[in-house]
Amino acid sequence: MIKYIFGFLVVLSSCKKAETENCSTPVVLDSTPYELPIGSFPNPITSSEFQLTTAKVALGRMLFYEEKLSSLNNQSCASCHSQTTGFSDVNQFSEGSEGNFGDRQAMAIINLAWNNNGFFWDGRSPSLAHQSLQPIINPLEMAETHANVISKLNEVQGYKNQFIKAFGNDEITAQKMGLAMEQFMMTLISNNSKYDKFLIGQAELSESEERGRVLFFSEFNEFFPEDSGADCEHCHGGFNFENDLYMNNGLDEDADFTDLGRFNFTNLEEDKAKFKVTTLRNIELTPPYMHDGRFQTLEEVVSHYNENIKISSTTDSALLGTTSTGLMLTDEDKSDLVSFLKTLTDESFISNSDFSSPF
């Protein structure tokens, strides 16, 4: 009650300064709640101190599509994140404000209300509102100084308004940026693909998309070939398609590394060359692959795990057990293992209005 009171302060006060502008209409916090259609998900992982809100929401989402945050007035985050694109980068590396490019492929945005063991491939960022600040002062992308993206803020009449909505008084500052743009990406689930409407009985797989099923599903067994599967789920599991982890996927030998990905952020030796662990929600939508961008098709990914794993020292070990035989999978069971992949493409995540640009 005090924030709200003290906003509608804020903005009689700046009405009276301002005669010119029209205040009928006192701008005031608003508190209304924001629900997550999580559908057949578990509740999201939060903490009791967060309250998703409608008007948290829409700040995030202006700020998310809003070029100012970089130095040149010509980048906002949805340029590396393009909603049709699965809220990724189809390019290897993305291009930031000043024409430097990244050094990893940009990660999709997809259901990261069920994250809690960090943001990045390397989980640098304990917080997804620590980690949607960080791209602002990445001299490799928007390459500007959170000081300066206030300042370009607080000449915009509007945002100072939704800040008041979201806050209850109209200070920008960098924490209440990344609070908003935290909540605008935990609104980004995709639940909806062919494959969850399998699963309640909507839709029915082709054969081959059935075969990819089982084969995904199904245990590496390298003395029984016949029965043996592609073990995908063993990283690649649960509700959301992923395990949450930090792996070493056998792209390499320990020479060839180049980068150490979570070893950077923990210094640990078991952590060389260990990366997130992605989800295949609109995998197919979000291509190139790896962190690197290495490979540009699933068929190259299914053709990775089946016969090209590499021995390196953090080499995770259930993969270790194929080295000797690869996956043996059949060219037919490959392209039925991507059939099944292209399943968990979800139609409506990239044509909702809710997740576009406001402006």
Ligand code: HEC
The other form holds:
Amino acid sequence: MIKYIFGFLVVLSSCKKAETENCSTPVVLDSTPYELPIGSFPNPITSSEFQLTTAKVALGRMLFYEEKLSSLNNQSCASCHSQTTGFSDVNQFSEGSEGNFGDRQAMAIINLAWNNNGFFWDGRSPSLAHQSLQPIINPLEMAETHANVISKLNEVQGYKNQFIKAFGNDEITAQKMGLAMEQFMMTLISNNSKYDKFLIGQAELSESEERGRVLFFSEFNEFFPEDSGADCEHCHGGFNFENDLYMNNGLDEDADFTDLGRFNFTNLEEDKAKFKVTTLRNIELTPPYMHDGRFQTLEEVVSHYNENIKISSTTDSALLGTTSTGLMLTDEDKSDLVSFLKTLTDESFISNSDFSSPF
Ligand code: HEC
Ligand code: HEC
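Having gone through the form predicted on its own, I am curious about the other one (the form predicted together with the named molecule); can you provide its structure?
Zooming out: every chain and molecule, the one shown earlier first.
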């Protein structure tokens, strides 16, 4: 009897819920466009067929935070890409759904709408729609199959409704999941750091930050140590502090290459141990650093560039040119450079509730 009453109540309340969602307003395709809040950034290069909609973005956000994407229903994308740490993982290597570990550091998901040359450290994935389906089937990550995820999502009316709003019908496919997650990830825009405010005259840099800024953007010159900069801009340039290229920043000599990076994808000798030049936005929040997370702090990163560039067959020539003297940075220069890097932290990015879990 008690069970019966309980069941009756559940039916009642779910009908009530259904009324607001289902009965009164029929669930239909919602093609309301989503305007990317790009601020002063240039328009991202996307094809004319590519239209962001609020419904697709919302679906992508649900999927990004959905633990059903993993075999044990215990891990979502956000487990390794946490908003509080710039959508990255502070662990050197991330633990997968079934307790396995990979051998690369989880990348930060920031301003990828402007990334036009492949995804992952080696660029093996051509688009975010393609990329987002890979962690699901990676045995070291979510260790699930697309078919299982689809059948789990099919049991949830809320998902069926959201697929209708996003795509016009409730057929759930891996391709649609990828397209929706791509759209959500494109909305993860960081353009409100102290540095951005400085550029439009709304913030002042401290003396140390300003000296760091000059070092960051000035060329290296071994003959004039006083005027010589750290030339970080050479690779981490432009509004997004990256260059869409794969390079070797002198972490190891050839004999010590363990991860061949871009070479694994292109098979070209010249790509050995080359990795994506990532954005430095929010870099303070996303330790550890490099593809293998070998550096814990920004101080260690700066010391690497200053005095520890390794000569190898693929080390970038700009860095090779610094190896006889190093960057000649004083202790003060080094800490100024770190101060500048910290001006790229964007508090509004990590507290933006549009980016947080919808559940
Ligand atoms: C177990 C941890 C883990 C999970 C879960 C995970 N990722 Fe990742 N992610 C990583 C690692 C590690 C890399 C770098 C891998 C590589 O380069 O081979 C990465 C790279 C990426 C990149 C590439 C960024 C760039 O700049 O090229 C994107 C985008 C991304 N992940 C999105 C997702 C999405 C979407 C999901 C959920 C479907 C997800 N990740 C789930 C660990 C994880
Ligand atoms: C020749 C190109 C080049 C120059 C110059 C350069 N970098 Fe890099 N940077 C890279 C590459 C490539 C990576 C990724 C390397 C890897 O993970 O194997 C990287 C990675 C980084 C990272 C870690 C990013 C992450 O997500 O883990 C930081 C921080 C960084 N660079 C800061 C700097 C600073 C500061 C300077 C100036 C002193 C500088 N870089 C100069 C190419 C360059």
